[in-house]
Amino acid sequence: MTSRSEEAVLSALREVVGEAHVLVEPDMVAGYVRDWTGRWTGHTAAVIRPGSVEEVQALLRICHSARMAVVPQGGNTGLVGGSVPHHGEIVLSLRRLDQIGPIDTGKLSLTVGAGVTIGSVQEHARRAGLRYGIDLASRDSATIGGTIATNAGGTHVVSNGDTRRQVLGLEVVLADGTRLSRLDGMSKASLGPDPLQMMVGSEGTLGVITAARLRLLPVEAGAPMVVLVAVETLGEGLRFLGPEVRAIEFFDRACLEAVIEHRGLPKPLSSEAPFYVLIESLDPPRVPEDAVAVVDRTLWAYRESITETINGLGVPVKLDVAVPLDRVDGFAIAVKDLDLGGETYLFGHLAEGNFHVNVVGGHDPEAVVDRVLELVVGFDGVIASEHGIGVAKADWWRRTTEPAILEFQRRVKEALDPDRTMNPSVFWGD
């Protein structure tokens, strides 16, 4: 496209939501282009700001026009790549779509604009004496629609499951500016295959997730107890899972070390362990009585704080896996045996068998992934837990999927986005 026809686009764009929500300026759109852990950054003709859903349809419709590709963006906290302009897409940044419409109490369901961040839904349904059923880290940042096109989990999935369990609908708008539409809430129906559904997890290559029906949960009595025990292995943390237990989370020596010079915080525990396991339970979690254990709600803060501080070190290699339940002790040690060139630091949602392997100082990203995701596949295991596979896993994603597989998610992505504008280099792209 020319820089003339170009212009024409954005003073078309400009029309439909005013001067003001089209940033181009290289220092207003610096935070649009670089993803959170700094190892993505792309480049884009300009960052558009909608503020309806009948905005969204009047920019794609222009862009689709154009045929100029669009990327769909939250909070831009994702890790792989998946969520800026790698070859000069417009950037279509939903975070204006924050609206949050009232609880409904009966059918225990909220609707919110995709733009409204985890923690704003946490603390709504707090107030009304319920609860969302994902949690982040990242929650005060993060959103709604990123974290369903992602499909998202956190450290609840044991106990609440995974974000595709808490949509019940969804609002979409597809590349030529269709919406579609189905927010009634209704948790059960039988109305053929629900095309929304697949938009979870699609990560912006289908269309844009403009609003969506959540599923809220009733707040349990009483306050959860939350446990860090130190552990040899990680079957032993296994041990540990009950119907009581909400969350179970690890991470090594590595990162808890890091983590106390980084935030300044006390060493939790007296002695020293090659893991640590985080549980919150409603009940007594099923610890042994010699265990080397502390009980203390403020705990969370050495789990939450591990992202930060390994960002604060250096441009980490972040890779998001799962292995089988009964290998996690291997797969441990086998990345620990790894020459990635760097430190390896390890941690995640043990109840999962996730891992999020995290590489500082690494002086070939690529071939980083490439030894590590091979040796997640030599043990079974999957190459994308909850990160989304973004540009950072789009080989390994088309080599490791059925091929049959793999062949129906193109076929749906040709019928709905046949010219590829919508975020091109995820998935399929270069």
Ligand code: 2HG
Contents of the next structure:
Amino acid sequence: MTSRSEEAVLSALREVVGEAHVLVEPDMVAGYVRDWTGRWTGHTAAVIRPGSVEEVQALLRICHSARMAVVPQGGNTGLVGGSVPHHGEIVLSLRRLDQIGPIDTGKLSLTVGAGVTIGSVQEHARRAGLRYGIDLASRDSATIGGTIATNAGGTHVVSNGDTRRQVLGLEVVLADGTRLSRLDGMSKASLGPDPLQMMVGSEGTLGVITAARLRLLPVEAGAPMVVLVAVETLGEGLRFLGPEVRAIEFFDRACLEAVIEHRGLPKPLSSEAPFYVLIESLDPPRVPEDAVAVVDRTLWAYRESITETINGLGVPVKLDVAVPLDRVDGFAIAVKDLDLGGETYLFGHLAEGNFHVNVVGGHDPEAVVDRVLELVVGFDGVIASEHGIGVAKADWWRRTTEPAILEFQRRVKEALDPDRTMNPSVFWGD
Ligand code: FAD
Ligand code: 2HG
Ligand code: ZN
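Right, and the form predicted in complex with (2R)-2-hydroxypentanedioic acid of this protein, after the form predicted alone?
In what comes next, the whole complex appears, and the chain from above leads the way.
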């Protein structure tokens, strides 16, 4: 696009949202074009901040007719490079869609704008004696729109399921400005194939999520117990899993040492072990009496500060993967044996066989990605467990997805976004 026609598009976009919500100055857009880890920095003609679904519709119509690509963005905490403009796309920041509707106690649900943070939804639900099923350390920045677009998991998937399980309905705007909406909040409906469910996990490539109807859960009686146990193997940790467990997380010794050194946290246990398992449970978990364990609600700080601590050590290459539960120990040994060049940190969501493999100071990112994902495929695992595909795994996604499924995905993309103006770098690598 020539700079003249680009200027004409920008002035049409300004007409929709007002001058104040079109950011173009480099220092104003800097935080929107760089991802949370610092691994990807793109560029953009403008960051546009719509304040209503009608504005989103009008903006997309303009971009669509000008064939100008857009990247929807929420809290920009995504870890696969999907939220930043890699090829000069317009950034559509949805954070101003921050309306929170009343809690519907009859349907145990509420409707919120896509820009509302997870932390705000949790707080809102708590005040009504309810809770939201998703929790993650990025809760104060990650948005409802972003977590739906990535089908985020987090720390309580074992008891509450992933984001898909919390979504009762959505409002979405397609590339050409068409609005689809189903926000009635009925938890049981059999109305044919649900086009809105397809938006869950679509990472901004099929449309813009503008609002969501979310399931809320009752609060259980009594405060849960939080226990940290030192273990020799992850298999040992899996034995603590039971119906009373609300969360079961692990991290390796490298993570614990980094957190102690860089966060100034005290040593939580007297002895050292290869792995530590953190359990949140309503009843005392099935931990043997002779285990090295400690019980304290503040233990979550060790697990939740790992990502920030690692970011402070250098720009990490992150692989979010999962392997079958009977292979977690084999995978942990094999990944540590890989020649990745730098320091490897392992942590994750144990009940799902999820590993966050973080490598700092290693070989070039592509080599690290290739080596780890080859291993995951060899372990019959999944290359993307909860952060999505983004640009980080686009090649691997195309290479490892079954051809008939890939072809179906291509047809869906072509039907909904034939001009490929919706987040074109994600999945398809355009
Ligand atoms: P963004 O980063 O802004 O965007 C992510 C993707 O969604 C992009 O492809 C973007 O185009 C798309 N998108 C965003 N908003 C919309 C919208 N309204 N409509 C359509 N597409 C949209 N993830 C987990 O799954 N589990 C964890 O436990 C977890 N912990 C984390 C801890 C930390 C400290 C950090 C930094 C990240 C963590 N994440 C975790 C990753 C991240 O928080 C999630 O991927 C989250 O879902 C991203 O939300 P966001 O609003 O920041 O989205
Ligand atoms: C977590 O579980 C997040 O803490 C982030 O998914 C993982 O930093 C990571 O690699
Ligand atoms: Zn995670």
